[in-house]
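What follows is a single chain, given as structure tokens, in the form predicted on its own.
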Amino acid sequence: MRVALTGTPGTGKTAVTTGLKKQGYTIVSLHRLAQKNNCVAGIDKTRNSQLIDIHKLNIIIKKNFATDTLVFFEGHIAHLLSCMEKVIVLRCHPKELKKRLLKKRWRMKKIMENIEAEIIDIILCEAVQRHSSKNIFEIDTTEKSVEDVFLCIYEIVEKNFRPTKTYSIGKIDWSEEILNKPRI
């Protein structure tokens, strides 16, 4: 099974991942295999990121990784992949995400925009057109422990990735937050 495990930058998916890797689990950084793979389209010079091809990405992906095995992909565009099972949203608080990229050093501009991004659910959005909400779960990771948020999402494995009210899309909503926004 491929499963996506995405979020806005900071909300706590590298950290998840190396402790599901620690725990066996099969973990593909999508940023490591689009470069492996010849998937960088080009740089967003505003940004100073990387352009993915989803196509091709998604293409290499149904290639070489079966679905009979447990595969989370993670990347904050996992959830872009067509190829996907199932989704696992990481959210976290607009204030907390905050400090979590200060802490990294990222410049205030792109905190302000991950910040955003976070506040308005792109990436949940982004998930639902795509993929069955059915098959998309979220996780609030504000105040959880890296252990925590590992432990939420081994009970969604566990439960065989049923449906769950815990889980469920919709419950996360930092709305009233676009109107404390700082402004730039």
Ligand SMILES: Nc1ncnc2c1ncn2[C@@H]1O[C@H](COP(=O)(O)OP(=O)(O)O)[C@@H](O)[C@H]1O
The other form holds:
Amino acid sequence: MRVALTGTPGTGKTAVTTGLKKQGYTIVSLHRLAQKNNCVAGIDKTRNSQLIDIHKLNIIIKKNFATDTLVFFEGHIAHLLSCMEKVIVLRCHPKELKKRLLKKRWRMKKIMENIEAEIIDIILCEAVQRHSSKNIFEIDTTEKSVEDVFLCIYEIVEKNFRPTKTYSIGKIDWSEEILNKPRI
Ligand SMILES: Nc1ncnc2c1ncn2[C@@H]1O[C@H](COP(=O)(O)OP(=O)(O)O)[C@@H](O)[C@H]1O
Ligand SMILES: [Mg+2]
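Coords for the form predicted together with the ligand, given the form predicted on its own:
Time for the whole complex; same chain goes first.
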């Protein structure tokens, strides 16, 4: 089973992989995989971020990772890959997200861009465009520790990715925060 572990930067994707690795799960960093396989199509100079060739990366993953073993593919582009069978989207309230991104020592402009993306559900919308809703799980990490988030993912896996109300999509709405944006 190929599982996308996605979310706006700062939602805690990388942090939660530590627990998943300890538990023996296989984690693939998509940015590292893209670099290794020449899937970096260029650099977005204004954002200082890499442009990944999603189509090529999708082909490489299909070729190299069988569906009969559970593998988590971590990165904020993971949901863009059609070869993913399940998608876990980590979410975080904009105020808490700002704190987490400040911890990463990001520039304020980049922090604000990502907060805006989280407020308007960009990753979830992109995920819904490419995957069936029943295969998408949302976890609100705002008031959860990294360990708690790990336990949520563990629960989803243990229940064989059966759709459940707890992690069903569409319950999270940070849209009111758009009004608070200058203050957050
Ligand atoms: N559940 C959480 N609670 C509090 N802080 C967290 C949590 N998850 C991650 N963090 C912290 O937030 C920052 C961003 O986390 P990180 O895992 O790098 O996010 P991502 O990989 O999604 O960009 C890090 O400093 C991390 O320690
Ligand atoms: Mg990360």
